[in-house]
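Have a look below at one chain only, the form predicted alone, in structure tokens format.
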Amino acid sequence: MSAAPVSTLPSTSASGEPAELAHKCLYYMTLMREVEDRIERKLYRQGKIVGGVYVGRGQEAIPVGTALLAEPDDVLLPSHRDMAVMFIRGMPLGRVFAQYMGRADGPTRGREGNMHMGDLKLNLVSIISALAATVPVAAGVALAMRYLGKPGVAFSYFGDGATSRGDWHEGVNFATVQKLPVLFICNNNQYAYSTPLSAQMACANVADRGPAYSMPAEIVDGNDVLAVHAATRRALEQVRAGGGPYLLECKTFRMTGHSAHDAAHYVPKELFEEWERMDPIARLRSKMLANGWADEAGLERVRAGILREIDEAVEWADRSPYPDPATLLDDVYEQS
């Protein structure tokens, strides 16, 4: 079986040049949105994907602005709305589509036709559906890196609703007591499924939970990728210097239902209209044009190139075989 097509992704090393950084951020944000659009609005509706589909439309600035600063030894634990983390760490597009289409060449070899995927060779820990459950796992990852003498940081991604669960608080408490190298990244998209923020926590901000654990916390505009990138850099300087965990609350909005089958009738229409005007991709494009970092023709060429990459990756995934039923129990039970 041939390998998945290698995407022509730009280098992931963070640049100090604003224009270069902006181009890199725009590429990955656009890639994430177009991949998820193909998955949710096309392949899912064509019946080529069976199961739940969850996307991060409107939240692309958060995984991009943070993950671009990850070092090779860092371990990333993304949520179901952080697709760009996979691409930044080197997951080929073809393997992602094969995963969703239940094919043997996906990261789980057809065992899970959904977003529960990772690759430990890329230091990517698979998504856990109970999102807060990744927080104690991230603390454990950071503790393991300390024992092994590795310099990495655990990037722990979760939503606002996760911070109201007990395992979130247990994981954060352990990480802060042990002063572990963890960057906690909250995608505060205002809704935990259908529950608005005001109905699931009494404090005004997720960041308000940080001081209870003597953990530094910062609020950042989650729809401004350059602001997210700058805040992440500040946080990582402290974490890498041995200062213990740091909490970043990225304010954003979920521009879709909880999943592909959710029409989000419970969200006031005016909220969608308000946040549409703050779309992170449109904001970055406008900034790039205003600063002379790009022109319209160049930006359209970037998007056209991304669409070609996606077309090739989908074609490759569609040719990938389904898993052999004879392998159904492989890696489930210990073989003596």
Contents of the next structure:
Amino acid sequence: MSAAPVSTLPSTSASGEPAELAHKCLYYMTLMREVEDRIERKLYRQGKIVGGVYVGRGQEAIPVGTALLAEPDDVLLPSHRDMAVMFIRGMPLGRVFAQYMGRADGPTRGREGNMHMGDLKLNLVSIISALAATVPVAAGVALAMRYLGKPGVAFSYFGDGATSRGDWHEGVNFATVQKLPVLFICNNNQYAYSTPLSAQMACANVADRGPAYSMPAEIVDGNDVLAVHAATRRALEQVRAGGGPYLLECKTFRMTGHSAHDAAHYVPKELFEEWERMDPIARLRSKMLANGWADEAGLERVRAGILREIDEAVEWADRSPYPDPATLLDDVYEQS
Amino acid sequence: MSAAPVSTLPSTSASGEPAELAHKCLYYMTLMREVEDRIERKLYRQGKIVGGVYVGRGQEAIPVGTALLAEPDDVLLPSHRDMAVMFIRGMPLGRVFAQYMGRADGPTRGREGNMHMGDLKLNLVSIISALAATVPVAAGVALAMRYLGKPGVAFSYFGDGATSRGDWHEGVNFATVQKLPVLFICNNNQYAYSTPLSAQMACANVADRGPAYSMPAEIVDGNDVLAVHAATRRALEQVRAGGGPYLLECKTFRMTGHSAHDAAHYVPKELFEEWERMDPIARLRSKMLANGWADEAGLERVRAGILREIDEAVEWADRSPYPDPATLLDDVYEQS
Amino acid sequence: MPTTYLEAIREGLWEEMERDPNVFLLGEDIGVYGGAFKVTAGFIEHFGERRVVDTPISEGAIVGAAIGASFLGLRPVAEMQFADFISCGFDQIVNFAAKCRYRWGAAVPMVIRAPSGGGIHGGPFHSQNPEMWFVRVPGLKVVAPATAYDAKGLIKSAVRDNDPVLFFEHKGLYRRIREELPGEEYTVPIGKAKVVREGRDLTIVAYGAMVWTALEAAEKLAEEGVQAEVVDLRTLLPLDRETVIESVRKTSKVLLVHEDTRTGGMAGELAASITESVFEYLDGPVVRVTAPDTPVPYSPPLEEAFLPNVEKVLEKARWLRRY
Amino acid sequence: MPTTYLEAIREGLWEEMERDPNVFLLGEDIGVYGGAFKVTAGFIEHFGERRVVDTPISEGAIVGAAIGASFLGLRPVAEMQFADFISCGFDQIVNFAAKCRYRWGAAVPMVIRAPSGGGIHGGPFHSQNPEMWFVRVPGLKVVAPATAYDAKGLIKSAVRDNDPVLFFEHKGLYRRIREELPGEEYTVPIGKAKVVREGRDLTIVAYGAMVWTALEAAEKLAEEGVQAEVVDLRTLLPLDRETVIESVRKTSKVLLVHEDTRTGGMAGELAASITESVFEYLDGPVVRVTAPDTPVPYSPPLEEAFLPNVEKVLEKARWLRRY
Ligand SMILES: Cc1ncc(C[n+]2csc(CCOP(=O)(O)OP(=O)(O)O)c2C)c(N)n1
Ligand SMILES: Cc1ncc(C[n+]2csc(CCOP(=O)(O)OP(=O)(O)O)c2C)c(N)n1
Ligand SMILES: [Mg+2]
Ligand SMILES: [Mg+2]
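Now that you have shown the form predicted alone, what about the form predicted together with a further copy of the same chain?
Shown next: the complete complex, the earlier chain at its head.
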């Protein structure tokens, strides 16, 4: 099969750093939104995706604002609502769709579904289901960077609920004891499945956990991509300078159910309405228009381009074969 | 076999609350010191104890200062250096020696060694080896108390090193989310086996972890039994009033190796010397003499009484038979 | 109206909670949400927050808290959202819960419910069959019902049992199996296998979802003139070797089927038990039909190739028959 | 000068660290203290803090960090202070390390060393044999050497292996076993069992400390005119069924011995593999000698009754011989 379609950021006529950054952010946030919409609202309902689907609708500013600052040597360990991280690291759109559709050309060749994918060539580590399991793994990645004298930082992503897990504590503790270059990024979307924050932790903020590890912790508006980006930049400066781990808590809201089959009746309607008004894409868009960084027509062209990319990628993925059952036993171990 | 010798606190002529309390504290601290000395320095070297031995020398103020405030309904989950908790709860001396010597009359009937013992009739829960495993169990005990409308508090004991474990975090988090009546008691003896605090946690104090759970946390001089007692009283007031968990960090020092076979070469000699001067028993003794709460002769009589009790208990334990191999298969499950 | 396997568990839990005020539930999203599979839907409304406790995402604390609560005489029923996450609370189960009675005589009457098994395109982390991690741990009991009748009767027995019981409910059966259940109360004893189809030519031993596969295969075999006896283990620990051996004594040929992967699976234990006890009765090798030794793959053609099915059972059964 | 089992592991690690700068150690008290059993004594002095990392008491983080480091091309060797604590890092091993290659093609070249086994009066939590928790997990390799020669050769192979290897070293052998080892470098391949004593009357399969028990029993049997063949599994996963089966083909009788408890133990897997493959060669039941299904008790008379020993092997061997 020919190479999978790669998402290509259109060059913009916008001049000046902030405008350029805004265009990039908007592009990737929109890409994530549209890809996940396609998956959840089309492909899933068409039965093309047979397993569970979890999306990051409303949370796009977090993977985008953070991952855009990743250097090639950095290693990223996204969680299940951080799809944009994949694209920013260069994972082709087509392969992502192939993953969701259980095809041979997905990065897991049909062995895995949804966001359970990674590619070490792209410095992307796949999550496993057990929440926070990647947190100590991120510490190990960072330990190896220092060991090898590499300049990188490990980006460790997790949700608010994941911080209740023992692995989270052990991983953060080890990273701080060793003063490792890890940026801990929490998407605090205020729910863990149906469980609200108050039933998950007694402290008000995830950032309140920083001092338990002598770790700087900062709260940022997770629906303001430029704020996330700025906070990430500051945090990374400290981490890259050898300051040890840093915790960035991005306040946001999960604008869907936990997964495609959850109608989220347990979330008060007003909360959805309130957060709808803070949609990170709409907010950035308005700001760009207000600041004269873009015009409506230009933004529409970008969106249209994204939709075309997606159409192509879905088509490509749909042409990808299902994995051959004869491969079932391969790669449990290194083949000799 | 006849009943095991129970330790009996001699009545004192001392008058007034503080003096009486001091006598009690001194009695139990001395009892623990002498019992552990007998185990570690005599019985172990005589080969009468075939497994590992871990003692709490220098840390006696912590189990004593806390457990003396336990009410009958409270449930205590001591760690491996909290021997006095056993005695204060009424575990007969003889049975403790029998435990260490692997005899049938120990509370585990020879199935277990050292501090791995408990007795639900005494509201004493046995630790398992995995550090901090009793922390979530303490939360469950407290949950059950509230469920049943019982007034009790769960006393959860652990060392500094145990706080690195995932179970510790999960247990404390659950207890604080549920606002359960748990008193968390940390003996911070500054080492976990050979590992100094700085290689165990990045924060300076275990108490610094309280805010991560919105939990009040207090540091107390763990070698001052009256200070531990006073702090425990204050903490328990809050816990019993429904304030939720409370963390008491008792600063102390492990005046031995990790276990009987560890010479602790990794501990700077000066540290031992420094802390020797702060020995909790010597300190209380001096205070009692200085305050006129006791005289040398009286205190010597008490110590002599303790040594007699111990002699009798060891003799009793030594007459206890080894468990019958025919019992090997019993009690894996409830016998029907 | 017939009751599904899922509803049977629900009913069993409900009845036990009505019967004994010391029974309570804890787990993730089991209260307001009613559980990921809705097994406990409606419970919090009826029994209240006191008896239906939503927990943080802390499998270690869930199990640990259940142990602690059991010390005070409560009978906690903990839910793992998926059986796959049971490995996050592993130490509490295998070292704390399992060994208390033996070590210091403390009973730990608790149940851990764990939705296990594949066939729902759940991929490597929502499809596992973790039962053998626990079958090798003395002090635990392990239950894996196949029918709605047994699911209800066994969950009730599990709640009443004075030892820690792991209750593996097969996700694939939740809504697939429907049966008329007795109106009156009943329980099913832990530790007793059951001959669910009689036959004299060949024994097929299975548990969980594979009981249905075995029964379907037995139907087909009957059409071919082969009478297969099907034994449903129902409880995996303590293992009812007697019932299996009794059947092998009769048929002299035995096929062991499980959805779990092969190496270290239940079939091994059964094979050893059979050849130890009734070697001289055997007229052919003890044959296994199991999943192969890989993680559970996600994509339908892979998962289909992975899971044992009627065809695979038939193939081995025919081979064994001819042996 | 003969080398102990413990020193053999030490030497193997030392040589691998000298050979490959990407090999490093992590674990509790392994640096300054040199490890609870002193396996790594002197390592931090020679290799420095960078390559000998003392960790907090966090088995989950130890395994997780090893996995992460392996992604960048390092070869971590993690130590569990006692094998019993491996259950605290369980999920990372069985769900993360084991499944990466299969799921997304990421190699996890790491080793977990775990001192296991009883006979040292360690009681329920310092004596366990946890190997079967891992033998049932595809993607892991599990090694359990009995001799100093194999301990050294296998730890070296484990370090070089590109898959996660669990290395169970038997505490009871640490200082009991002494052998002259070759001066020149060697490795022992993972996945190969070994016939450590030839015989034609009966096969005894064992691993770890029980190999010595089996050999001693074989000596005694020889005095009685019975030539027992002893197979040392050495690796438990991937399991070298061939070597076992080859031996059974020759002897037609087989005794399976392990220190681990019976139900769900390795003997079950072997029994199934044997009867599947060479049923027609068997002249008697497959017999197991194992610990009974209880926790490991502390008190000497109980532990003695618990552990398999030469007498128990002899008794079963004689019975099988007469069968
Ligand atoms: C150890 C573990 N327990 C339970 C689950 C089931 N589960 C999947 S996502 C989820 C909620 C996660 O909440 P959070 O960490 O806040 O992430 P969010 O989904 O809100 O982004 C749960 C309970 C799991 N994946 N892992
Ligand atoms: C999970 C686990 N890992 C390792 C050990 C081995 N171990 C026993 S005690 C100990 C040190 C404990 O330190 P701390 O909690 O500070 O208690 P202390 O002994 O200093 O009182 C260690 C590492 C254990 N018991 N449990
Ligand atoms: Mg969340
Ligand atoms: Mg300590």
